[in-house]
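Just one chain follows, in the form predicted alone, and it is written as C-alpha cells.
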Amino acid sequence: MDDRSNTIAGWVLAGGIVALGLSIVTGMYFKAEAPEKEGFAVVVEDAAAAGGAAAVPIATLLATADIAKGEAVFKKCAACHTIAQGGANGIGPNLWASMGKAHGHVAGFAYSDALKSIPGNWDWEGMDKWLANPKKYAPGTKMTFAGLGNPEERANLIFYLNAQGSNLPLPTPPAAEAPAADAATGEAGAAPATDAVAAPAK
C-alpha cells in the first residue's frame, strides 16, 4: 500500500473517531432526564358532574321542548322507523304511540332479546337514555343508531313521539333548590320572623 493510500485511511479513521467524540460530547450535554411516570393522564370531564346541558333533568328539558322541533329530529328515524297510525314496521318498529308501552310491544317485530328482557315501559327518562345511547341502555340491541348526544334533541324527538298517539301527561319538573339561608339573610344575621307569605316569582 503507498503513502497515499495511507494517507487517506489515516484521514477516514481520523473523521471516524472526531465523529465519535462529538457524538459522546452531544450526548452528555443534551442528556434529556427520563420522566418520572410514563405518559399523561387524559381527564375526561363528565357533563353531568359539571352541570352541563346533560345534568338537566329531561322533565325539566321537556318544560320547553318544540313539537316541530321534534319532527325536524325525527327524519334522522325516518330511515328506519315510521310512526303513523297503522303504518308497516321498516327496519325498525313503527313508533306510533310507542310512549308508555311496554319494551318490544309492536306485534310481529322482531326485537332482540337484549330489548325485550328490560322490564317496564318506555318512560320519559328510559326514553332519554335510550335515545342517548341504545347500546348501552340495552347492551345487545340490534338498533345501530350511535344515539343523539344533544338534551334539548332529544327532549324536542320525545315530545314529538308523545304527541303520535301517546298523548301522556308531561312530567312535573322538579323544583329548583333554594337558596342558602345565610344568602338570604346577608352578615346582619337572620331576618325576624313573619307571618306574611312572599308572591311566588313570575
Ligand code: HEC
Given for the second form:
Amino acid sequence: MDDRSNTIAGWVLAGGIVALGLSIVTGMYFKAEAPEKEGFAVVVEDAAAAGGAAAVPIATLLATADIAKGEAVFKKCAACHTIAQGGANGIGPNLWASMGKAHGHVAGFAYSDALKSIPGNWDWEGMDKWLANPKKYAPGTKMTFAGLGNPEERANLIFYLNAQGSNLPLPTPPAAEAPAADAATGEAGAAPATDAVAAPAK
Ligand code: HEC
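Could you drop in the structure for the form predicted in complex with this ligand? We only have the form predicted alone so far.
Once more the chain from above appears, this time first in line as the rest of the complex follows.
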C-alpha cells in the first residue's frame, strides 16, 4: 500500500516537474523572441495595434530629435540601404528623399506588392509605424528588419531621414494637450500622452 502511494506520489511529483520544466522552456522561448523590443516598447506596439500611434506622439518626439543620433541609428539600416542622393539600391532601395514620396517610389527596385499597394506617401506617422514594426505596417514586406522598439530612436532616425533630401516641415506637436489629457498619471511628458494620441489622425 505504502509502496503504491509512494509510486503515485512519485508520478504526481514527476508530472509537476515536467510541467515546471515545460513552463521554463516556454518562458525561454518567449524570452528569446523578446529582445528586439524592450518591455516598454511592447506597450507602444499594442497601442499602435489598437489603431493609435506611439504613446508619445511622433510630432512631440521630433521636436527634440537629434540628427546626429539619428545618423548613428541609420547604421542599422546601412547593410541594406544607401541614403546618399543617387546611391545604388542594395537589398533595399536607396532612401534619398523618401520621406514624402509614395510607398515604393524608387524606379527599378523590385518592391513587394505589400509595400507598393499602401496608398499615400511616407509621412511622419507612417514612417514611425513602419520602422517600429515593418511587418505590421506592410504584412508581406520584403524588408526583413525586426523594427526599432525605442520611440526616441525612431524619431531621431526619421528626423535624419527627412533631412536627406526631403526636408518636410516638422509636424506641430500636440504639446499643450498632452499633459492635461491624462492628469491622473501625474508625470507630464512621457507616459500620459495616450489619450492625446487619438487626436492626430492621419
Ligand atoms: C535586411 C535588409 C534591410 C534592413 C536592415 C533595412 N531595410 Fe529598409 N528595406 C529593405 C527592403 C528589402 C525594402 C523593400 C521592402 C518591400 O518592398 O516590401 C525596404 C524598404 C524600406 C523603405 C521603403 C522605401 C520606399 O521607397 O518606399 C524604407 C523607408 C526603409 N526600408 C527604411 C529602412 C530603415 C530606416 C532601416 C533601418 C532602421 C531599414 N530600412 C533597414 C531592406 C532592409
